[in-house]
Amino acid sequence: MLRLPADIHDKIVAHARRDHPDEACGVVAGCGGLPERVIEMDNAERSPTFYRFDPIEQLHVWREMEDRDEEPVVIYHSHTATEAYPSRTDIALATEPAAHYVLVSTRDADEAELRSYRIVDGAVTEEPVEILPG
C-alpha cells in the first residue's frame, strides 16, 4: 500500500495538470519508504504519449538524494489521453524495483485519476492508495 500525504499527492495531481495536454514526470525522495518531498522533472520528450527523464537533470536529481540519504520512494509520470495504467514502455522503463509507480490520467478536466503500482521484472502489481492528512 502506497501512503500519500494529502499535500504530496495534491503536487503531483497540479505537475500533472499544469504540464497537460504534454506527460509530466518526477519523483518523490523519502527516507525508509516514507513519502516526504516531490521533485518535478522536465519530460525530455516533451510529448503527450510519452516521457523520459533528462538524463543530466536525473544523475543530479539522484546524487542530491544519495546525498541527502534519500531514496525514491515514488516514480510518477502522467497519461493525458488514456487510464493511469502503465503502458509497455512504462514497464520496460521500471528499474527501480522498491519505487511505487503512481500514474495519473489528465483525459478528463474535471477528475484526476491517481493510482499506484509496483512492477518488479516487468510484473505489474496494482496497490492501494491511502491518502494521509498533511
Second form
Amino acid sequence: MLRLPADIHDKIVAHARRDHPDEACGVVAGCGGLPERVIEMDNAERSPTFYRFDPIEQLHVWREMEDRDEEPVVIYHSHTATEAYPSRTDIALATEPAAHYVLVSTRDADEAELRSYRIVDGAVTEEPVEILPG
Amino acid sequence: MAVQVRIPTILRSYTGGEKAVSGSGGTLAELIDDLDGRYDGIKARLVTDDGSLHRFVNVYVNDEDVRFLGSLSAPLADGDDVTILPAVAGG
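Please give the corresponding structure for the form predicted together with its partner chain, as opposed to the form predicted on its own shown earlier.
The complete assembly is shown below, putting the previous chain first.
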C-alpha cells in the first residue's frame, strides 16, 4: 500500500503532463517510508520511450537524501503512449527493492492513470494507492 | 594506495552490510579487482563479460562521473572518494 498525500500526487501528475510526450521521472524523498518531498529529475534520455536520471544530478540528490536521513520512498516515471505498468526494461533495471515504483500514464489527455508497484528481483507486485487529503 | 568506496544498498549484501569500504588500486579496474578479492561476486555486478563498465551502473571519483575520466581506466590517487550508484532508468 502506498499512502500518497494529494499534493504530491498532483505534483507527479503535473510533471508528467509538462514533459509529455517525453517521459518524466523523479523521486519522492522521505523518512520512515513516508513520501514527503518531490524531486523532479532531468530525463537524460529526453525520450518518449526511455528514461534515465542524469548521473550527476542523481549523485547530488542521493547525497542530499543521505545527509537528511531520507530514502527514495517513491521512484516515479511516466509512460506517454502505454498503460501505467512497468515495462520489461523497468523491471530489469529496478534496483531499489524498498522503493514504491510509481508509474503515470499520460496517454489520455483528460485522465491521468497513476499506479504503484514493488519490483524485487524481477518480480512485480502492484499495490493499492491511497490518496491522503491535504 | 587507499580509497574510500561508497556501496549502494543493492550491493551491500556483498559487503556484509557495510555502506563504505576501503580498497586500493591505481585505476578503477584495479580497485574493482581488489574489492572482488574480498567481496566475491561484486565485480560481476559492475563489469560486463566483455570487460567494460556496466551501462546502468554509475561510478564517480570525487563526484565526477568516471565515463568522463576514462571509465575503468580512470586513475585513482590516495584518499580518493569513489561512489557506486545503480542508474535509475527504464522504458
